[in-house]
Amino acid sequence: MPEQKMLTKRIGDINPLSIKDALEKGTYKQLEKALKMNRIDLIDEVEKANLRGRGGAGFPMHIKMMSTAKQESTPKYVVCNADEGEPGNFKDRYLMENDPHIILEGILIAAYATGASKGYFYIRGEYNQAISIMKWAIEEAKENGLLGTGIQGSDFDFDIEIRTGAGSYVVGEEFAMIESIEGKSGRTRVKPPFPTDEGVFGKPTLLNNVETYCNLPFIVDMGGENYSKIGTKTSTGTKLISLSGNVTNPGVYEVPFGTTVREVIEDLGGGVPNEHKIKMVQLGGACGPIIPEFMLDLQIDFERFEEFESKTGAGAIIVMDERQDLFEVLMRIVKFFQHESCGRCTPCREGHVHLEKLVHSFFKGDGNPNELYSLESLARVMHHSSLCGLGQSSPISIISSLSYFRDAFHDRMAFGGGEK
């Protein structure tokens, strides 16, 4: 199954720290015709492509940029999310080291068409080259008449600047990277008001991941209709995948939609190497569920993700052959989301500090069966409670496992003689 490259194009045939590389590609001639264009007919074609966030919740893109739009309240900032701490993904990475200047082409097309003015382009703090290069591809867009005032020998006046987490995993949430742009602690808000009402310093503000970002530039290039007709019905256009684990060709890789697990794993992922077998698979990343390997012909794709409580996530596919542990898994799991949890909120807080408990039971094979209900009742509620998407998240991998492995939890019960 070969790979369908849309956003990855142009990588390999441009030098990432040279925008003149970027033009001669056609980089930026999608902007000259954006900005031609009637704002709102602009979020009519993105509306028409049934564009959604590849930054995990997969949210509508359309609606977020029409109540953006609507808003009078100025200024009106446009956030990129480059924060990308879920472990597990790194296709964000792979797009700023390569092609910066597709990225802040659809930014720029993004806040032409919801009027605003400003924007912050927040990358994870250990991305040191990644930060150097869109460092490098603003001045020279700038440079270039890309950026500042008249854009383009129009009207429209923009401008973005970088700011850096500092390790901190829930700043890669909404609310969380918000208070870190403006200064404060990186922790989460309560909600409504919703950022395109309430964002940034109290202004209308549309945030989206560097990947969702990407696509603007092919939705006015093509059209809304004809972007549709890539991937399925109710996921269009095409994904980047993260490929790790016990696999031959890890990498990045550009499918569309509708593709399943299995194809990426073997047709482009070449297949577990030495003739070892598939165990289990996570989707998403640390926060996305385990599944066993009969499951791999599911289709990536919002909706059929969405049946079994889950997410397509960011697009990590990590692949664990029969050596790895469950257990071990689980424990690296739980250990890293109560190290980033804010502690704002108590299911979160409390939750995971109970969650390791429970699973270091079964980990060393001393589990029973009121731990089990324990932990199966405990990482639903957190699911259902916690304030932010890491709380709601984190136990995807727990209650995913139950319904998937739920003999290995009861081997692991003292009674059961399970291997400790």
Given for the second form:
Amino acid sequence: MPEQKMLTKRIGDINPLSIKDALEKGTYKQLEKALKMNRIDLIDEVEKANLRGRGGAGFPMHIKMMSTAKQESTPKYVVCNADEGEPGNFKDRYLMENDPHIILEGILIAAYATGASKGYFYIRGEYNQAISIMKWAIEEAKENGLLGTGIQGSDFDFDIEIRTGAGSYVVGEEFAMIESIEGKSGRTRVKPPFPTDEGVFGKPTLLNNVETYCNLPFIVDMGGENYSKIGTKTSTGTKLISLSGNVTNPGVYEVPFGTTVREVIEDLGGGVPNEHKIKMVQLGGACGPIIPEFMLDLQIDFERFEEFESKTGAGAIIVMDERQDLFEVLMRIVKFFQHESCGRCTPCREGHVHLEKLVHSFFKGDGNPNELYSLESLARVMHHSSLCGLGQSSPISIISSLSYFRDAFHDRMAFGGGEK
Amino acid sequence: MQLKEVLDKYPQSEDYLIEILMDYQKHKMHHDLTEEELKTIAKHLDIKESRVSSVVTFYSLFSLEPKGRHVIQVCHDVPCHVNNQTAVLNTLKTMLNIDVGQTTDDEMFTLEYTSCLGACDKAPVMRIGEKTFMNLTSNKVKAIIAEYRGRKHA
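Show the form predicted in complex with its partner chain, please, because up to now only the form predicted alone has appeared in this conversation.
In what comes next, the whole complex appears, and the chain from above leads the way.
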């Protein structure tokens, strides 16, 4: 199955630093159309489209939009989550650096539909180039009457400002991000209330990923029903995939949902170079499952991924060939999450310390059956009892490895002969 | 840039704390924030020093310790790892004669790990200051470091 370029179709044809280019290619035309629509009808179209969040959790967009729209408290906020820090993901950076105005158009449509008057565009501090480009795009949009008061001659007022991160992965979690926007440490809050009820400064807040917003202009353009015909019955639209690792042509690819992981790796990515063989693939990013080669015909789809007790993730595919050691990979993942845990809840804060010790035992070839048992039960406890998505998803790589590469753990037991 | 100049650029509101800290630290030769500066910022925003301190110690891009003039951050997440990031790191360690977390004696370079820089399709990658270097090999790293060293004498 080839690429199906929708969100990315103009990339390469436009200069990201020129709003003139963007306008000539039709950007902000769908905003104009949306501004003439009734707000609730607009959200109905999003419901018909069945748009789900592209940042990892896959939450239905229309529910968040309707929930924000119904709130009476003002001002309301729209937050764009561009804190793309999940190892293996780079599609939001690709969108920001190549077509910033498509993102702004999507945010404006969402703001109009929900009655929000102010937006925050939260970009991680490491993304210097994306920050400069987005700042420039916002300035140009202001000069062209697309931000500010009376947008496109309507009575809709909206302004947006950039907030930059300062090196924290957990800030990608919605409440941690809200705390960070308020100038605080990025520690999550207990839910409910949800951000749509009490978000930034205690006000109703619609918070979504960059790619999710980018879909809105296309839903306005083709109508929710037509949009829903793209992809599969339950997962509609396209997904941007960040393909990396041991693959001939790494990069960002836009495919309809339902495309298989193998099609992305082999047809689009050109397979593994130098006649090496695929040993394992991590899906979604560091928080996703690690699967063996024989499972690559898996479709990219929200429902299929839930079978792994995992979310679709933000769409990363990390290919690893037979030269790679599973335990070295797991060590890197566990260390990453240990460093990034905010420390608020016990399962995540303490769990990662012990997870690292246990994985390290197997890494050294010193594992034993008790440690295997502890590793499995600790991973499950963290998965089920952590407060936010970080601690809930970080053990997925271990849980999936225990399912699909169990022999590798036995091989790394002290009495087991061992690879090392 | 003086701290006052940075403070004047932003609204006097506590939600700008992270923006102010990032902006100011960027302009400092050794990329660190001092206790005095944190006090001044707290006073300016009318918040407690402990609040500023908690933010500075939470986010990994802030530092209370002075660093080298050029901070080299090497990504060590999985996509870089499987693309031979270890060779790149070893070249850096040998060339600079320091370990990760250390600063060279001439205070030119600090070597650190960074979380994923979002350039996994061009792995392995590293960042020096605000510039990202991609598709690295040992030879490329040698040339980059030589170029930075050359600048010192220029």
